[in-house]
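Here you get one chain, nothing else, as structure tokens; it is the form predicted on its own.
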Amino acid sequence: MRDPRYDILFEPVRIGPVTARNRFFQVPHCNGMGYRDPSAQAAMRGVKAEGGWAVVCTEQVEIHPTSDITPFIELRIWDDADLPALARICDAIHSQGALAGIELAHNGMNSPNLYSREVPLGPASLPVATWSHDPVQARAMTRADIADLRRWHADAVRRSLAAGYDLVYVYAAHGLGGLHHFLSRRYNDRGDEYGGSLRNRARLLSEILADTREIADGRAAVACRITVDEMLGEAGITRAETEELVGLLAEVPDLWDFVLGSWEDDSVTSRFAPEAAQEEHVRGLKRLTTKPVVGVGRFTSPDTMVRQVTSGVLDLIGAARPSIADPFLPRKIEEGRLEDIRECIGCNVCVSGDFTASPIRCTQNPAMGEEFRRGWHPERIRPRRSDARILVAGAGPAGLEAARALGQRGYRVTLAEASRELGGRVARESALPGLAAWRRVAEYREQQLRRMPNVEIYPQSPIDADDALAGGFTHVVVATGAAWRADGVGRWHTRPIPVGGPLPVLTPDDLMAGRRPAGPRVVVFDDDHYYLGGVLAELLAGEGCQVRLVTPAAHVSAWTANTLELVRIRRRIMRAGIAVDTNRTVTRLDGDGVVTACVFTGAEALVEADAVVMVTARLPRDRLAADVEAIASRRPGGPLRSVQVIGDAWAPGTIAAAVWSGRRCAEELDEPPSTAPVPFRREVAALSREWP
């Protein structure tokens, strides 16, 4: 079943007193569930378990409520009380034969403390290190401090080996565990034992490895994740040094897990990184010791991860976000059906539900952070309930999951696509620049479909409500998507922009058809604040436009801050030579250009342009739900039992949020309505005993 070329990924890893069954490990990630959402996170960790990762780990767990990193929700493991809820998520994971790392952290200059309200300790009196630029300062750490520290984390590896954990981990990475600060010259600036020189900077992760090692004593491996490189020259962690740091810690871990730089570095998304892009920085380092190392790289392809372990990169193939998009990668590569694997697009949604403290979602897996809440797997649904003939009306990225996953409960489905091609916006969008990985969410549907008998799929095939019914469906799902606005109408305004002249306005639908403005400039605005717009800006710069981005917001694409790439975003706007005007709104459009308007004083400018396009907001194409249900209403007695709207068509937002409606759509059609107030399952923090 298995192509023999993947038999090396599956050999067994000794990591000290345990053995990974194969070369996947499910590296640490978070989730936006830690504490609040315990048994949510316990069943997404034991399906990847059941999907054949060998080992899967929890997010940062906090040791201590100096290290609370509010309003970040992660694992907490600050007294026993938190016990129970690490215990079920161990006991998931061991359910399905995987092995359970923990990931200690104490968060240093992370830590604003927000919650705990306790002072925040680092290695210098330097204010904390968050993104939210918290007004807080860190507390240079006394020797007693280093000891409590010390103490703390002791005691929280007790706390891990009595909840069952086959693995701990000592955190000292992405600018994010204070033993990482220690490390780096960009906050260590001590002059004791504990600053200067790298074996000082390093005393702290020595001490605290050996504290692990000696309670672990043969119970648990020993874990140490270490960044590679700062990427900030001499004045942070080098390459050089931590070849200097493995060399002098060798032997003393079980395992090396490296990463590169910040987060922001080891998590890039497809628009700025291909597949292995950390290869470079972490080639070599395994030579230095004679333990088992991983490391990721958005590893998507069998053969990539084959050559990162036969050229001597890695021992274990790490993937946080390859595992959220196909929890069962391993089992399907082991199996032989490679052309089953949901492959990561890298878009970083899932990187968006710890920044804004929900529960982890996917683009390509809609059912992740649903496997408790909701009850669904990735890969299994509930058989269908009756003999109904189904249409889906639109092959975008809500009807292309919509028909596949009603197809798999095994009803009989018709999908209709009005255009040659299926894909909808992913189609258009993955044309864009730096997002063809993106086009893999319908190519992974649409061969998925093409696979399944009971399915038949109609390109050029445009449906109006004569259509629906003539055709004698039980149920109809309208998936037709949305279009951008001409209008100006967003957040921003709510009513059109005023418009006194014949400049011309381009929509992105425009731009993504072939539409381009007749003269070279051109005034973007940016009132979505996602990616669209900066993109858009950027095709159009790279076409030879002399492009003025404009937007209310103080950043351009701001809300992609959650998915890691704000900065990045603005400096290819920058290199491209794009003009960019921050904290400002389009006011009115007149025969000579565009008005803009500061937000705060709505001081006016004019801006000359021979074009403006305009990235605000969408309009639903719902029409045809409206018209089937008016017409079925005249021709009572039919075969019609509901008509349902879904994505884009019903609310438009992101392509994540419109294959979720798709896959809700199939999970939910056909089954009795849920009486319940609260369509899932949540956990309710229990009352405090100590009261009053």
Given for the second form:
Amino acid sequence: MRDPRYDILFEPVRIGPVTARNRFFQVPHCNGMGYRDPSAQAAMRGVKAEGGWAVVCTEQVEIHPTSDITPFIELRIWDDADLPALARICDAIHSQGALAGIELAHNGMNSPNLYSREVPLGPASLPVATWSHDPVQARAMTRADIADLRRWHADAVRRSLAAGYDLVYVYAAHGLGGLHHFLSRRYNDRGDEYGGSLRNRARLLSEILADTREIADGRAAVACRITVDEMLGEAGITRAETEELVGLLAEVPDLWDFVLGSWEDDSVTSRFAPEAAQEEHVRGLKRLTTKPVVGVGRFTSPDTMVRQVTSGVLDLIGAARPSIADPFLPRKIEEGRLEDIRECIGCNVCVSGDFTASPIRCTQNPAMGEEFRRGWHPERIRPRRSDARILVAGAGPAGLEAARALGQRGYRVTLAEASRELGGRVARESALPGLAAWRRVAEYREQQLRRMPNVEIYPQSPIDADDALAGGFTHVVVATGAAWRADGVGRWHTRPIPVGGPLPVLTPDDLMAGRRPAGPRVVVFDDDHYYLGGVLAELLAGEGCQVRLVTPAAHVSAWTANTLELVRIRRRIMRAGIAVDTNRTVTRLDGDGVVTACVFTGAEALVEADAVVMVTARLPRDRLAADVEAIASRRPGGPLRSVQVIGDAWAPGTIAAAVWSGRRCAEELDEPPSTAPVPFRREVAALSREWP
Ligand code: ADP
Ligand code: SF4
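Can I have the other form now, the form predicted in complex with adenosine-5'-diphosphate (ADP), not the form predicted on its own?
Now the full complex is given, and it begins with the chain already shown.
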């Protein structure tokens, strides 16, 4: 039963000619599937609709070959050939009773057009504004170009209606939509009627909104998505300008969607911003229009959502990440099952799918991106096929998810964990600066497991092979994780770093276990390149150490470019007074410190230090599996059918990969081994009929 406090979230909201069944609105979000994996995307969006979202949108949809943001893989609506894919997505959303939204985008100066080879278009002749600094400039659009753009957008609106969409977005936000470039003084220095005053800079947006309305003609709602503040002061769009803009166009769209700054500012990780961080920037805009307003804020708490509505900030609760982590968030609130909500941890692994042009994955929701490919569902899993009894050794993210999903299937599961606390690496890492939200990975799973009568949990129970065999289990799942190496082996050094003198070496495991360097001068050697090196440097600096971070990469925590965190991490590292040596490696240790070398010239320097922290690579902790197999082979005839190693014990990787591997183990238990060369469904581009 729903808590009446949340009734307001389930009120229908009229959006122009259509009505949202409640206030839950999945705003457009990228997913790395786009035009390459349309059925995978359709299934993913359909599951969101099934989970109760009233509106489910596509990601940005490129309207024309001059709007091609290759290597990113988004949807396209270039011509009628794109319609079957778009219609499949729309139908999947409709089939579950939600409204389908499409975010039409001309990416303007954000499109390097690497695939189409068209010349990029923008308000001014400036280098394209892409993450990859493509060596090409946009051409300043002429009046003829502007007329073309209006025509392309109008055609895209017609096609969106033909595909069945109920809500059509005009996208002018994030510095990604080309209309944003026209709005912003940062890019628009035109001297004609499309530049200068805000009214002029808004002219193209206003014309395209009017075109869209005219074509939609009551058959679909029109949404306008804008950046409320570019966070650049007078050099860019300010909140005051946004107020003027909303004043000008107040009643033109049927819905306003307000975002903050660039994508980096809008999808901030939990390390750098709390839930509802955008609220202060969006508050007050709603009173400038009678039209409904949607906005985001990594909303996972229904109380925060209610406050957005009752305090007049938003009408619709926008969500990308919370809808990825839990596609059934609205339904769980509606059914009073708050404890079942799989809260987003704000890690942005989902975002990395877009940046790496690979299907979206989520740390909390291993079914994300697998709905069509493997038939996984975030809430359901097929019942057990046997009376097998399963031992899961290790309760990190892999073991917890395996036990949870096996328990959900109805198997009898014993989960044994060596330490007192469940959670493995997430329990330890979540105690580090900025990573507290990561605990939710363990909390959600522990909460679910504790309610399963067929699952027994034994903390403080290190398992050896004899224990595993004595229990009479049918399957043993080894989820015992991995240990950080102290010998410096990683990407740069594939053999141990030479040691010329006694320098204390600490690993991340040591630091997380509370051990600390004896003296204040510490070198953190980060050859891992994800978050941990930077976080540990921050931890030690916060405790008063003089920290120098040495990394062979060009950036601190280089891979976090894929999670939109690179700049914020570097800023925090610099403000913490941490010295940084990028493009340098550690070549050897000696009694006085570490010898570092330039990765380009090899020029060496001694960094005096009292200790070095090696953040390089991990060794899988998989001995239990080999021991069990060895003993079992000497004692045939027992109940044991399989021993499987999962998660970091199989191959150290991300928490998301560990959770996924736990899910896969549970999905595939008792299934006949697949003989298919590709273990999942995929779509292959149809060959052109025109050949040669
Ligand atoms: P993953 O990311 O693959 O889940 P973790 O390192 O997070 O791996 O978790 C592994 C967990 O396994 C840790 O909590 C660790 O204490 C536990 N563990 C390691 N060896 C054993 C063992 N022999 N018996 C039970 N638990 C173990
Ligand atoms: Fe949230 Fe991380 Fe999942 Fe993205 S990957 S939805 S940030 S938990």
